[in-house]
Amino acid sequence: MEDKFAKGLENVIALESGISFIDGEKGILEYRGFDIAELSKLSYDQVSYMLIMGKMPGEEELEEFSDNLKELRKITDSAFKVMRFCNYNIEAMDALRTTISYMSHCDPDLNDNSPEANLRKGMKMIARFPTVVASFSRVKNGLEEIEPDPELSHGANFLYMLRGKRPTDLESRILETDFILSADHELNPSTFTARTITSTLSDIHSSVIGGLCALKGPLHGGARMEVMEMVDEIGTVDEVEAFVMGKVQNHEKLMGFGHRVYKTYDPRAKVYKKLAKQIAEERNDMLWFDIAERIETIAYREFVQNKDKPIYPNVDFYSGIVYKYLDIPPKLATAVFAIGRISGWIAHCLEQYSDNRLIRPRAKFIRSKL
């Protein structure tokens, strides 16, 4: 019998989870039963539990929890260190790899892979990955590092710790928001490595590292920075139109476009416009904003309307346009992607362990004549 495949595993189901669901006719995500759109009104704490423990926490379960987030937020003097010795012209993903395996020999979890000590590896990684960006900014730009605040939200936190000085309300909301956004996608590209890694029992460690190799490329998470590129590229509205269709016109892809999964629109993409435009007009700047919403109308025209396969904003679209207005620069997007993310490569990394069977698919062979 001739062996079937599908290129990119494209719609093949390879393992059952209760982490994250998607419909991608209908534009739904949902995270264990709730729906995106109502989740991204909770902090992210709260959907962090929920990832992981795989309930909603209760009021002294969220406050637990918080609290342990928020004390193991400070990284050591040697890890700093390390981050120090980074070249500075690298995307900050690069420097947030480097440090987080630096940091897992210094673990004496290491290598205790009971399901105790990863969710306190686990911890560790969900409350160090904003420290460690952040400081990696910091210092590629001759700035201090500046220390954790325990009073702040994960949001606000990063953004204090990035910029030296507290967030606004809505600024604080727009990032915790971005970060529950960001936390799982079902078995997106860097989620399929952690758990591919897991699955021979390596450490997890290693299993998130593999995750933040896989969200760096262009095609997943590193879009993000491309759409903050290209909005710089374009300018002004006026531009719009003849960089839109020049990309038509050459077959080039329109970053920020396009979903292997969805269909539709994407459900994230609808919260995260609608951040951008709040915080457009909090600084009173649309030109953003209005490029934006100017190239997903032509793109509207050129990729939706008479189309059998159309083509809709994704995640990165709008989310780049958001880091934009917060002055993230392009190339701590991805890392900033990838805070949001690290629970939900807990979650499937812990569900992966429970339920163990080595991820080992085969391939098509294609002979050919020497």
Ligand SMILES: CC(C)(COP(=O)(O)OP(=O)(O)OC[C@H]1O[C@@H](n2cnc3c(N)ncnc32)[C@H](O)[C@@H]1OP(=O)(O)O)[C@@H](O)C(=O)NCCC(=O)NCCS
Second form
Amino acid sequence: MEDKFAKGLENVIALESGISFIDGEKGILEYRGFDIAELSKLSYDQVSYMLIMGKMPGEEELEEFSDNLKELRKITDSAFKVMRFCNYNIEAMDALRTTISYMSHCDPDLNDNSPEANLRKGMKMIARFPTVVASFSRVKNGLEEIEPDPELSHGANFLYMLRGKRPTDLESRILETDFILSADHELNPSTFTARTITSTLSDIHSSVIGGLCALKGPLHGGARMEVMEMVDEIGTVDEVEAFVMGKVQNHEKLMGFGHRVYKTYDPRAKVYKKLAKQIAEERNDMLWFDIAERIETIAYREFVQNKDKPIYPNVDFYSGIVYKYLDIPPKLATAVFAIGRISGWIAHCLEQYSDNRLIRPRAKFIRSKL
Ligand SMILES: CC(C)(COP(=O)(O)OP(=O)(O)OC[C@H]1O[C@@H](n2cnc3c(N)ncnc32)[C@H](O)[C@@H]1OP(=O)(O)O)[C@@H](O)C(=O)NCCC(=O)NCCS
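Rather than the form predicted alone that you just supplied, could I have the structure of the form predicted in complex with the ligand?
And the full complex, kicking off with our chain again.
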């Protein structure tokens, strides 16, 4: 047993899956055999269908799937009340967790673990995450909630509910791409948590809530918020060198850099970098992009060239910059990430239920540990 010990389960193959493929050396990510850069041009509904159903939808299948999601976007008055109650002293991820938990109590399928019921529950969560997050943000800022607009795409509708006005085509496209890039990533900590809960044959809401709790941490999805705050703290391109060198000298982690699996540039970060540049140019305001690019240059010099460590920008680095240009507040960033990731969690839970074995690893006992 001792031979098999890997701290943090590094490189441990815990299960078989047909959803995501990662080559960490070459920087490749595929969902069900499709390259992430190609998928990023599709709609979130299309990619969600493909993740969950295991195949690309035909025209009619996609239309039915999208219509279904649009019809499910509204949340009940009682769920709104719970979400408003959350407003006083917690942030979006906690509000999302609590509201989804409340919504599960009202779901007639709560204790039905059949594939049909799980799909129905999953669709509701995909459709309603954006409504909960946008409404929470508005209430927190003393504004009225805005009803979902069924004419808008998943991404555009979220921005509309968040800001109260329709986004530009570029903003809608960028958020749609963001949701796609965030949708799945093999056995990342939140997906592994969700699958572990599913493996006990608990209900799918519990699995998703577990996923949310794991995503929140700063070593996982919480890093996106930290990147946004870091860029604000730095403030100007001239301050970047001193800031990064401070981190290096104090052996502190640089947020949005490094990855357990990628030993090269994260393929999602490449797409995000292009999006960040595009929206910076459209807004005629390069400041945040320039700061980010300078951080990347210095990090490359310090980590890759000087120390030969494979520490490159990860998914949370340029996505944080994109969110800044979309006027998404830092404290909302992880919850917006969750809006994209929910499709992946649902796909993984369904896959786990369909061929289940309890996930139960072992610990190496160290008598003097405490
Ligand atoms: C993602 C992350 C948790 C992966 O962790 P991991 O696989 O356990 O790797 P470790 O934390 O053991 O790091 C390995 C080495 O690289 C260094 N390293 C890793 N990420 C680093 C970062 N962001 N900044 C500076 N150094 C970093 C560690 O200090 C360690 O150095 P050492 O061997 O000299 O002690 C880690 O890279 C990290 O904390 N990144 C910042 C948070 C982040 O952006 N998270 C989002 C992930 S998508």
